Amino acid sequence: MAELDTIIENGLVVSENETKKLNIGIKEQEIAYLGDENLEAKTKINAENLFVLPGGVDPHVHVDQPSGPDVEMADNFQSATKSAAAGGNTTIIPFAMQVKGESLRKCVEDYHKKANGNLYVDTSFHLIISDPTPQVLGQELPALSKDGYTSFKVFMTYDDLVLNDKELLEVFEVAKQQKTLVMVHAEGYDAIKYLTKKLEDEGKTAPYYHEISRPEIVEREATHRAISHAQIINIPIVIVHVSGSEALNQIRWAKEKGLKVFAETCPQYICLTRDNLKGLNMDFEGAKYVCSPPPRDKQSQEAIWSGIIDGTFELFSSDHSPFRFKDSKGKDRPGARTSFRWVPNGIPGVETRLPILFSEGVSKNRISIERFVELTSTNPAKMYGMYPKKGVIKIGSDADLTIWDPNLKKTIKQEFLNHGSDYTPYEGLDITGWPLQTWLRGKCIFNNGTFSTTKNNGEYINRDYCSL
């Protein structure tokens, strides 16, 4: 074998078929060797007593996305991908969102302009369909699918994004024709509007009431409806950011019937509860925890863990959707104090996703290290058409790796994070197990708290179709 560029030696490697002490040889950005031989390389890294895992693939992040009048996302591509790298991720998939009335193709082109030259890690795009016109359904979406945009998201809520049932079915039909995968945000729009008005009429406007306006039953109903639509058209779908037992039971029902329904959950549903939205005393501090669906209660957390443990969930994403508690001029979020309905929906989390699941799952013996890798890297890569280049340690795969210290203890603090938000909802959470190094295609880009490159090494990834 020709001399390798790098060997990572003596680490406990979670590869496709086994977890054992192995040496990983890297040549020209790819994994060229896996074994126990002592080979020569230009660079040698000793990973004794450490895990070597595939780089994290975060399949659900929102970056520099239109968010409504006077509201600006806290992360551009530079800060979001830098934050992702520091958290052990080597690939993220944000959303090119169609603005109503605009060409979907133009929205994709504009999103690429934002990303070009600003990527610390590799990146691909999902699409968001908000305006399924005949032009979009008949021409733009099929053409973009053939160009490698093989997944898209639809919403069952939000004024500027919601699709009615007829539109959902029409979009699902195009997905069937193009073999693309549909992600569904399942919350019932009309019920949320009704409950929101009722709460506001009663003077209940604090951030806490965001959760009361979007109860689990609203998520359950929409999840069942989305599954029914998918069954009518006969397509696979992904129900994203599942928050508790009500929606989870609908997904289990579908799986038991043999329907191809995939499920995703997120850190907020195993770490936060609706009580966080109360803030210090039903005050505006609760706005730091506003996301949709919102965090639930302790019983819901246990339900989510049951789905993580038994395999109901294929994906564990961050749903990173970063805003600032103060706006760019140091003021409160525009208009948000008047009612929970105006608080931007979303919390930051791309940098803390992997450490939280490692600590709460692997370190606390809820899940194995193999299940951790499956949820956070291999399954996302398979589901969104990047496997085996991404999501796995095997010969020929990209040398996207993270080296973990399973015993390193840290406390999550805003001051140490790299995202653009001015807070983290996980402030003060104690973590056991943290990524020490992140390697992107054979190059160490993050090392023990320091970025080891100032160059943007990330590339845009064209994707194939779901292989799960």
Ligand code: URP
The other form holds:
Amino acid sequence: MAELDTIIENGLVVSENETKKLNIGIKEQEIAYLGDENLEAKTKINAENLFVLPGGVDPHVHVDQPSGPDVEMADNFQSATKSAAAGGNTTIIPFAMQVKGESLRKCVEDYHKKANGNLYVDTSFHLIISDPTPQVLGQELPALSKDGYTSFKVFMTYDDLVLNDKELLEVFEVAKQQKTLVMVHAEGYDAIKYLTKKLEDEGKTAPYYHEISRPEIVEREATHRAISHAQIINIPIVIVHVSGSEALNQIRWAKEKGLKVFAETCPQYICLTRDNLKGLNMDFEGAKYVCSPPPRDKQSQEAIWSGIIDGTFELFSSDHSPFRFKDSKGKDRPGARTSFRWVPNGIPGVETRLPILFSEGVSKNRISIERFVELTSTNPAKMYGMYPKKGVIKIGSDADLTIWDPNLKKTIKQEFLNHGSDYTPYEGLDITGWPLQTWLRGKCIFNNGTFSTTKNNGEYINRDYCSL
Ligand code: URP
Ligand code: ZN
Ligand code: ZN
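Can I have the other form now, the form predicted together with ligand URP, not the form predicted alone?
To see the whole picture, the full complex is given below, headed by that same chain.
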């Protein structure tokens, strides 16, 4: 064998449902050797007592999305991908969001302009379809699917994004023709609007009422409706960001019927509850936890764990959607003196996703290290058409690796995070297990708190179809 560029020795290599002590040889950005021989290489890394994992693939991330008047997302592509790398990720899939009235193709071009030259990790785009015009359905979406944009998200709520049932069915039909995968934000628009108005009329406008305005029933109803529509058209769907047992039971019901309904959950649904939305004393501090669906209660957290443990969830993503609590001029997040309705929805989490699931899941013996890798890297890569280039440590795969110290203890603190938000909703959470190094296509890009790369290292990844 020609001399290797790098060999990572003696690590506990976790991949494809098994863990073995192996040496990993890297040549020209790919995995070139896996075994126990002592080979020569230009660079040798000793990973004794450490896990070596396929780099994290976070398939649900929002970056630099238009978020309404006077609201800016806290991360551009540079800061989001930097934060991702520090959290042990080598690939993210943010959204190219269509603004109503705009062409989808133009929207994709705009996102490429924002991302080009600004990536610390590899990146691909899902689409968000907000305006399914005949032009979008008949021409743009089919053409973009063929160009490698093989997944898109639709919303059943939000004024600027909601699709009605007819539109959902029409979009699902295109997905069937193009073999693309639809991600569904399942919360019922009309019920939320009704409850929001009622709460506001009663003067209940604090961030806490965000959760009351979109209870689990609203999520359950929309989840069932999305599943039914997918069954009518006969397509697979992904129900994203599931928050508790109500929606989860609909997904279990669908799976038992043999329907291809995939499910995703996120750190907020195992770490936060609606009590966080109370802030200090029903004050605006609660806005730091406004996301949709909102976090529920301890029982919901246990329900989510049951789905993580029994395999109901295929994906554990961050739904990173970062806003600042105070902007750079000291101005409060919108909604401060008005109503929860105006607080931009979303919380940061791309950097803390892997440590949280490892600590709460693997270190606390709820799940195995193999299941951790499946949920956070292998399944996302398979679901969104990047496997076996991504999501696995295999000869010929990209040498995207995370060297992980299972015993390193840290307390999450805003001061050491790399995202653009000015807070983390996980401040003070004690973590056991943390990524030491992140390797992107054979190059160490993050080493123990220090970036050893410039922003240009990440590439745009063209994707294939779902292989799960
Ligand atoms: O509150 C959230 N989750 N914001 C991000 C947008 C979405 O719906 O995923
Ligand atoms: Zn959503
Ligand atoms: Zn999202």
